[in-house]
Structures are given as structure tokens and as C-alpha cells.
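Shown here is one chain on its own, the form predicted alone, set out as C-alpha cells.
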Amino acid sequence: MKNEKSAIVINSIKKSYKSGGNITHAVNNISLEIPFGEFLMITGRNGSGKSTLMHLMALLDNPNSGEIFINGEKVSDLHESQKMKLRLESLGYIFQEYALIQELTALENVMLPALMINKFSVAKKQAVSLLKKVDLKDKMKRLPSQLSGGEQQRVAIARSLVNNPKIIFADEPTANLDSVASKHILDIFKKLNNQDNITIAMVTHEPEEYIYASRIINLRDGKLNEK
């Protein structure tokens, strides 16, 4: 399965872990196509393989076998340095724990991915614009410890967008937030998806969040079940 009109295509992906004499099939022969502009939610119980699947699609982990295509290009066989370049230039990431650098201000955290690919001339302007977009224009100079959990996650969203990716991966981005902050985050995602046509693949275990998705898939024991 390869479709140049799809943001992501995975063919027969497998990922297993060996512990002692036991083998756990975290992702077991999954094939999936994600069209451009889709808001996909990946669901399942703890241990179902949903985060592992997303990490494989996002090039944060390597499959034991299978193929991964991003924007029509086969990426599963790239060297690690090539994958790192692709991640920085074309993909955005948002994690449950925010993953902000505590010694940097909100503005500096957002600028960082742009600086890593030598976008020195536009990094600050782009970061300022994005922090305004996520309603943090008055908190750009604050450290993460001076921000609430919801505000830190909004900084992480702005950081994920600084290099203008067309695909964003979000691994349980609302898990540590209250219901008000969670809704704010999901409303931002929906706006990015609807207005900016950004493809979003998001892992969640919260059924009330399903209304934001254009498609939901469910994993059980490393295997795929469409909802």
C-alpha cells in the first residue's frame, strides 16, 4: 500500500519486545493509511500498543519489519541522521509530559526546533506568532515552572508548529490536564486541522475526546480494529 495522496502509509508493521523468555507483540502486523488533513485518534486500553504504533509512525522508534511512507516517500529504511532531519523539518510532536526545557523561557522553547535547522532569521518572529496563536502572548518570557500544565502544553503545541509541519503526532496530550485545559488544547488541535489542514495523529484513552476526530481506530493486543 503506497498512496502519494496520503500523509502516512504503513504496511504490515510489526514491533516486538523480548523479556527473558517471553515475547510481547506490541504492534502486530498493522497496515494503515492516513489521508492528508485527517484528525485520527488512536485508542485502546493500557498495553494495547497505541503509543508504540504512534512512535513507529512518527519515526521515534524502529519497526522489526514493515514499511512506513510519509508524504509518499519511504522513510522506514532511512539512516537515523536522515530520520532526525525529517523529524525536525516536516513533523511536529506533542507529548504527555510537555518535554519543555526548564531553563528556557516559553519563547526560547518554541524557537529551539527552528534554531536546530538554522532558521535563525525567522525563529523568533515565528515563535512569537505561534505563542500569540495559542493565547500566550503575555507569557512568552516565563519559564515552564511559572506556567500551568495547560499553558505548558500550549507552549509545546507552538513548538511543534515552528517549522511549519504538515503532520503532528500527539501522545496523550491531555492526560495530565483538567477538563477546561483539555478542551482548550483540543479546540486548538481542531482549528489547526480544519483551518490549516494539518494532519493530526493523536493517542487518547478519553472517550469524550472522540468527537474531535474525523476517524477513530482502536488497538487491542497490538492489532487494529476500526471504529
Contents of the next structure:
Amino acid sequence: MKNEKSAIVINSIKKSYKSGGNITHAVNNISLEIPFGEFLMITGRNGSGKSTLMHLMALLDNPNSGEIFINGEKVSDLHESQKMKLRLESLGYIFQEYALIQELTALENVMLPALMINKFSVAKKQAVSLLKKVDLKDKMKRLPSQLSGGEQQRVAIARSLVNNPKIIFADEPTANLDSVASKHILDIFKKLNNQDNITIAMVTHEPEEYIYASRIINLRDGKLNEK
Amino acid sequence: MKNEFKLPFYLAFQSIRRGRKWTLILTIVLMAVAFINLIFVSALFNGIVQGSNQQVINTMTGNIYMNPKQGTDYISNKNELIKNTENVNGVQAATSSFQIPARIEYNSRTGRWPILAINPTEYSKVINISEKMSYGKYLDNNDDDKIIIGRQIVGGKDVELNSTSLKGVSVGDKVNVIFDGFEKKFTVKGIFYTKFIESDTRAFITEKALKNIAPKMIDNATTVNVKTANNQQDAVLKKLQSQNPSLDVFMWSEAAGMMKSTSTSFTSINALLTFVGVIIASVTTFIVIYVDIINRRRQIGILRAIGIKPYIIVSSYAIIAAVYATLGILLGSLIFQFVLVPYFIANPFTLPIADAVLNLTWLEYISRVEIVSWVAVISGIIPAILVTRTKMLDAIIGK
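Please show me the structure of the same protein in the form predicted together with its partner chain, now that we have looked at it in the form predicted alone.
Zooming out: every chain and molecule, the one shown earlier first.
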């Protein structure tokens, strides 16, 4: 299954872990196509393989077997340095725990991936613009420890967008946030999806968030149950 | 990629600037302690070796000494020789002594020790026996029946050569000096203790007393001792050798005797302990920086996840480690130079052979700085490489 109009295509992907003497099939022969501009939500119980699937699609982990295509290009066999380049330039990733560098301010955290590509002044301009977009213009000089959970997650979103990716992965981005902060984050995602046509794949546990999705898939024991 | 090469410095700078201050301070202090540990032992042993060498120079020979050639009993026209010697560039002072082949007798005990006839004032410009008087006083030029004797001749419970000593002579006692059938009573004016056995087995009388015992010898000397400026020893030695072909002209080290083997032993121990010190400093530095970097494992994982190249991450930790090392070395050097060195100058290590202060050459200092710096940088690079090679998600999740 390969489609150049798809942002992501995965074919028969498998990932298993050994734990003690047991083998756990976290992702068990999943095939999936995510078209450009889709807002996909991945749901399922704890241990169903949602995060593992997300890590594999975002090239943070390697499958045991199967193929992954991003923007029509097969990426599952790429060398780690090529995957890193792809992550830097074409993909954005948002962790549940924000994953900000504690010693950098909000602005510096957002600038960091851009500094790999652009001049300092350009990176700063991009970062300021994105922090405005996520309503953190007034707090961009604060360290992560001086921001609330919702604010930190918005910094993480801004960081994921700084190199203009067309695909964003978000692993339970609202899991640690209250309902107001969660809504704020989801509104930003919706806006990015609608206005900037960014493809979003997001893992969530919360049924009330499903209204933001254009498609919802459910995982159970590492297998796909499309809703 | 315009900022790619600047990025390690940027990350390192921000990490140090905004990292935990107490962790930074503790790391720098530990680096300083590791550095001091490395230089202290070398400095101490250097100090002992230097102290031992100075004992020979200051209490026995001067920097250079001249003897009559074998087959000749003494140097004649000593005053002219001293005058000519003092005119040599780099010579600070010269003096002479005449060794009398005599015995000293006290109560029923007797022994043969070198008895040197000197001009006390001139002699003290080269040899510092006058500063080593533990009892009584140094000689005056006009003393004609006074003698000062070394501790090894006097004897005593803790004296190394007690069995062959006069056992218990003290200041004010009279001893017999028996010389070529001639016998004269001298009053012990002082007892000196240099800590250098070969120096402490000598006795001194004045040239005025020699004149009474052997008037023909008054213009002669058995040794001429020369004090030079510190950096002029070799040049003065060459000059005096060419200027006095009829004499044996030696560097002080030729007379070091037992002190020479002691110095050699200390130099060997120093090399061994320095090696051990390097290992201890290396391990300490490695552990300190390794622990610091392993604690930043999650951060390294995040940097990798957002696309920062591993070499940038590793370089930034190498820079952080280099900064730790530089600040640790700086702190260690300040403590060493402005606390330890002055303290040990005021309170030297009192050893049986010499008093020692801390002494470190620039070459040794720089080599220790290099060792600690390289170990620190390697200690930064290795754990950073290890973390950048572990599974990214394990680093982030903290597995």
C-alpha cells in the first residue's frame, strides 16, 4: 500500500518487546493510511499499543517488520541520521510530558530546532511568531518551571511547528492538563489542521476530544479497530 | 546549518548559566580537590628534594666548591683565589676553610671528626651554620679558644651516630683538640644542628685559633666554597674550572653523598605517587562529570528526538566538562598558591633530613593542568556518546 497523496502510510507493521521470558506484541501487523490534512485520533486502553504506534510513525523507534512511508517516501529503512533529518525538517512531535529543556526559556526551547537550519535572528523571529500563535507572547522569557502544564504544552506545540512540518504527532498531549487547558490545546490543533492543512495524528484517552478528529481509530491488543 | 557549529557552545552556556547552582559549585569544588590532590603530592616531594639539596648547599658546600687536586694537601694563596673567584660574574660570595687532621677528646671519649678553621664572618656569607645553632652561639672572628660542634659529635638519645659521639658534651664544657702531637683545650661555644648528618659531624674553630696551632697554614685552605646566583651555577662552574686548572672544581651535588640517594629515592616515590594521583584525579573527575551527564539523560533524549545531531550534543557536554575543569583548576590553583603554599612556608614540614615547603615547577603545573583538562573532556564525551547511542525513547522515559 503506497499512496503519494498520503502523508503517512504504514504496511503490516509489527513491534514486540521481550519482558522477562514473555514477548509482548505492542503493535501487531497494523496497516494504516493517513491522508494529507487529516486529524486522526488514536484511542485505546492502556497497553493497547497507541504510543508505540505513534513512536514508530514518528521515527522515534524502529519496527520489527513492516514498512513506513512519509510523504510518499519509504522511511522505515533509512539510516538513523536520515531519520533525524526528517524529524528535524518534516515532522513535529509533542510528548505527553512536554519534554522541554529545563535550562532554556520558552523562546529558546522553540528556537532550538530552528537553529539547526536557520540563522539565530531568523530562528528567533520564527519562534516569537509561533509563541504569539499559541498565546505565550508575554511568557516567552520564562523557564519551563515557571510555566503551567498547559503553557508548557503550548511551548512544546510551538517547538514542534518551528521548522514548518506538514505532519504533527501528539502523544496524549492533554493527559496532564485540566479541561480548560486541554480545550486550548485542541483548539490550536484544530486551527493548525484547518488553516495550515497540517496533518495531525494524536493519541488520546478522552472521548470528549473525539469531536476534533476527522477520523478515529481504536487499538486493542496491538491491533486496529477502525471506528 | 549556519548555527550548527555555534549550537554546542550555546547549549553548554545556557546549561551552565541556568543549571543548578549548587551542583555546579559542588562539581567545581570536587574538580578543585582532585587537582589539588594531584599537585600537592608532587609539590611536597619536590619540596623535600629541594630542601635536601639546599641542606647540602647551605650547610656544607655552597653552590660550588674547590679542593686541591689529588696529591696536593692544600690550596695556597687562598685570599687571592677568593678575590679572583668573587670577581667572576654570577658569584655572590666565596669563603675558605682549612681542615685540621685532629681528634677531639672529652672526658674519656675521643673521636676523629673534621675540624674546620674558618673566618666566621666570611664563612656565614656562604654557609649558614650560624643560623643553625641549637645551643650557645656562633663563633666570633676573635675567638681563639672556642669551638662549635655539630650535633652528631655531641651525641644524645635521638642522635643517629650517638655510639661514636662524645656523649653528652654541652656548651661551656672544655674539649681537647689533639693535632699532630699538639694539644689545646677549646671551650664549646655552641652546638649546631643542620639535620644533615655529614654537616653535623663537623666542628669549627676560627682562623685566629688556627694561627696559634699551625701558623704556617694561615694562608692555606683545604676547600673554597662559592655561593652563586640561582641560575648561574653552571656558567660559574665552567668559568672556575677554566680559571683554576690546578684545582678540582665541583658542583655541590658531588658532595651530596647520602642526601643524593635520599633525593633520588624521593624523586622515585614522587613519580610513583604522581602516577597514583593521576589515576585518583582521573577517576574522581570521570565520576563527577559522568554522574552529572547521566543525570541529563532525558534531556539528551529530547534533544535527539527534536533532531539535534548527536555530535552537537556530545560537543556541548565536552564544552561543559571543559568549563568544569577550567573553573576547578582555577579554584584549585588559587587555594594551592594563596592558602597551602603560604601556610607551609610559615609551617614547613619538619623531616629528619630537612624542612620542606611546597614546590612545584611551571612544567609540572602545566602537565597536571593538561591531565585534568583532558580527563574532564573525555569524561564529558564518553557518557554523552553512550547516552546518544542508547534508545532515544529509553533515554526520554528514563528506562
